[in-house]
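Only one chain is shown below, in C-alpha cells, and it's the form predicted alone.
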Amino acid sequence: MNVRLFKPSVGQEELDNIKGVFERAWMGLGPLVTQFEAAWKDYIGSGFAVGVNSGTAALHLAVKVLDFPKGTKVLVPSMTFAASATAALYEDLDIVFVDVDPQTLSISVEDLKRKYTPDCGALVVVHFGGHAAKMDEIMAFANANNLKVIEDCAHCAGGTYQGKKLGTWGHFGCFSFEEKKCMTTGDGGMLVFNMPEYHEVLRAMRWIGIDKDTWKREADYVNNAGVLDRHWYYEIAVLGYKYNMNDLMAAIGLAQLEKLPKMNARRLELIGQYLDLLGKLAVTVEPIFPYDLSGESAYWIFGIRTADRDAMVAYLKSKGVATGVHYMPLHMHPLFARFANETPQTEAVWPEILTLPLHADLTDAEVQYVVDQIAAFHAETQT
C-alpha cells in the first residue's frame, strides 16, 4: 500500500466551473475571483476579502499595507513556514522569533511577553497544524501594547476559536489554498480585515498597483460601447506586486469552499480514528497536540512525537507511507539565522515531530495501514 501524506480532493465540480471558465475565454482578474471573493467574505465573516496568488503574497500585502519603518520588528514563531517571516523581511523589517507553547506548538503567549519591546510593530500568529492559538489572550495584549496582529491561517481554513472564525480575529487574516491546504484553489490564498481603508489599496497593491482590473475595465468598455471610449484608461497611485487571483484559481475557489466543511469534518473523522488506533498500542504514541474533536478546529496535519523520527520515517518510507516534517525551526535556516535566540521549547519539541498522511480521500483502511506500521517499527525497535 502506498499512502500519501497530502491530496487535493477535486472531482466533477471543479471541473465543470473551469469548463465555464474557458467557455467565457477570461482566465485572468475576473467576475468569478469577485464572486470568490464575496463568498469567502461571507463564509468567514469579515468585512473584506481580496483574492491573492498565494497565502505567502497575502502576508506580504498585509505586512506592506500597515507602512512601518525600516527596522520595526515583528514578532513570529520560531517553529513555522518561512513566509510568516519572509513578510517582514520584504519590507526591510527585524523578525523576533518568539518561542512556541509545548504543548499546541502555536505561539507562546509568556514568551511573547519576555520578547515584547516598544519597538515592536506587528505579530504574526500563526495556527499551527490548524491547532488554535489563543487568540483571546494574544489579541488583549496585542490591544493594550499597539500591535498589529496578522493571522497566519494556511493550516486553519474554516477553523474557529471560542466560536469566531481564526482569521477574524486579528487585524488581517492570510489563508493559503495551495494544493495541499484544507482547501485548493492549485496555488492561491485570500486576505481578510474590518478595516474599509485598506480595501480599495489592498485591491491595487495585488494587481500592479492599478486603480481598476482589467475585467472592470472590459466591462465598462462593452456596457458603454459608443459612450465611454477611455476604457483603456487607469492610474498607478501606489507600488504593487503581480499577486493576483485568477478566475481559473477561483473557479476551483468557488467548488472546494462548498465542500469545505465536509473535508474538515472527514479530517477530524480521521484524527479522531487515528487517535483511537494509537491509544490500543502496547507502547505509548503521543500526538503532537491536544486535538479537539469538538468540530470547532479544522485541522491540516496529523503528527505525532516520537524520539526515533529518523528512523521512524526511515521505516515507513519502506512501508509506502509518505511523512513529514512540519517544521524545522527558522533560526536554523541562513536567511533567518541573523534573528536566532532564546526559543528553548522550539529546539526540544521540533526534532521529535512527525507528520503522518492527513486528507479528506484518506481511508478508514489507510489509517489503519499507517498505524500498523507504526506498531510494527516499535516491535522490531525492541527486540
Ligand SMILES: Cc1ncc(COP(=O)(O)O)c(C=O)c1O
Given for the second form:
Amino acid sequence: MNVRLFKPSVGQEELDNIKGVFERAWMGLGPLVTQFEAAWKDYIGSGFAVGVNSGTAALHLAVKVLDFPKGTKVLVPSMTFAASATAALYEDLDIVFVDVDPQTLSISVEDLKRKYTPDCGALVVVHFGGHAAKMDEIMAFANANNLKVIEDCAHCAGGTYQGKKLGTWGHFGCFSFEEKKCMTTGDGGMLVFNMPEYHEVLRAMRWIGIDKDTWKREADYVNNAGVLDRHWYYEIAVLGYKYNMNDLMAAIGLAQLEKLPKMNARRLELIGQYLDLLGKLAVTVEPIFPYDLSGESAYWIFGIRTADRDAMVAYLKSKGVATGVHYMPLHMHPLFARFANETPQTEAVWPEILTLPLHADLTDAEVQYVVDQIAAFHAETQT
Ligand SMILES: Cc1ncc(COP(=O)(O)O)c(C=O)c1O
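The block above covers the form predicted alone; next, return the form predicted together with this ligand.
All chains and molecules follow, beginning with the one already shown.
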C-alpha cells in the first residue's frame, strides 16, 4: 500500500468550472475572482476579501499595508512555516520569536507577554495544524497594547474559535489555497479584513499598484458605446506586486468552497478514527494536540508526538506510508538564526512531532493500515 501524506481532492466540479473559463477565454484577473472573493467574504463573515496568488502574498500585503517604520518588531511563533515570518522581513522589520503553547503548538500567550516590548507593532498568530490559538486571550493582550494581529489561517480554512470564524478575530486573516491545504486553487490565497480604508489600496497592491481592474476597463470599452477613448486609463499611486488571483484559480476555488465543509468534516471523521485506533494500542501514542472533535476546528494535519520520531519515519516509509515534520523551528534556518531567543517549549516538542497522512480522500482502510504499521513498529522496536 502507498499512503499519501496530503492530496488535493478535486474532480468533475472543478473541471466543469475550468471548462467555463476556457470557453470564455478570460483566464487572468477577472469576474470569477470577484465572485470568489464575494463567496469567501460571506463564508468567513468578513467585511472584505482580496484574492491573491498565495498565502505568502496575503501575509506580505497585510504587513505591508500597515506601513510600520523600519525596525518595528513583529512577534511570530517560533514553530511555523517560513512564510509566517518572511512577511516581516520583506518589509525590513525585525522578528521576535515567541515560544509555542505546549498544548496547542500555536503561539504561547505567556511567552507573548514576556517577549512583548513597546516597539512591537504586530503579531502573527498561526492556528497550527488547524487547532485554534487562544484568540480571546491574544486579542485582549493585543488590543491593550495596540498590536495589530495578523491571523495566519493557512491551516484552518473554515475553522472557528468560540463560534467565531478564524480569520475574523484579528485585524487581518490570511488564507492559503496551496495544493495541500484544507481546500485548494492550485496555488492561491485570500486576505480578509473589516477595515474599509484598506480595501482599495490592497486591491491595487495585489495588481502592481493599478487602481482599476483590466477586465472592467475592457468590459466598459466593449459594452459602453459612450466610452470611445481613454478606456485604457489607470493610475498607479502605490507600490504594488503581481500577487493577483486569476480566474482559473477562482474557478477551482468556487468549486472547492462548495466542498470545503464536507472535506473538513471528512478530515475530522478520519482524525476520530486515528484517535480511536491509536487509543486501542498497547503503547501510548500521544496526538500532537488535544483534537477537538466537536466540529469547531477545521484541522489540516493529524500528528503524533513520539520519542522515536526519526526511526518511525524510516519504518513507515519502508511500509509505504508518507510522513512529514511540521515544522523545524524557524531559528534553526540560517535566514532566521539572528532572531533566535529563548523558546524552550519549541526546543522540547519539535524533535517529537510527526505528521501522518490526512486528506479528504484518505480511506478508512488506509487509516487502519497506518495505525497497524505504527503498532508493528512498536512491536519490533520493543523486542
Ligand atoms: C503556516 C503557513 N503560513 C503560510 C503559508 C504560505 O502559504 P502559500 O504556500 O499559499 O504561500 C503556509 C504554506 O504552507 C503555511 O503552512
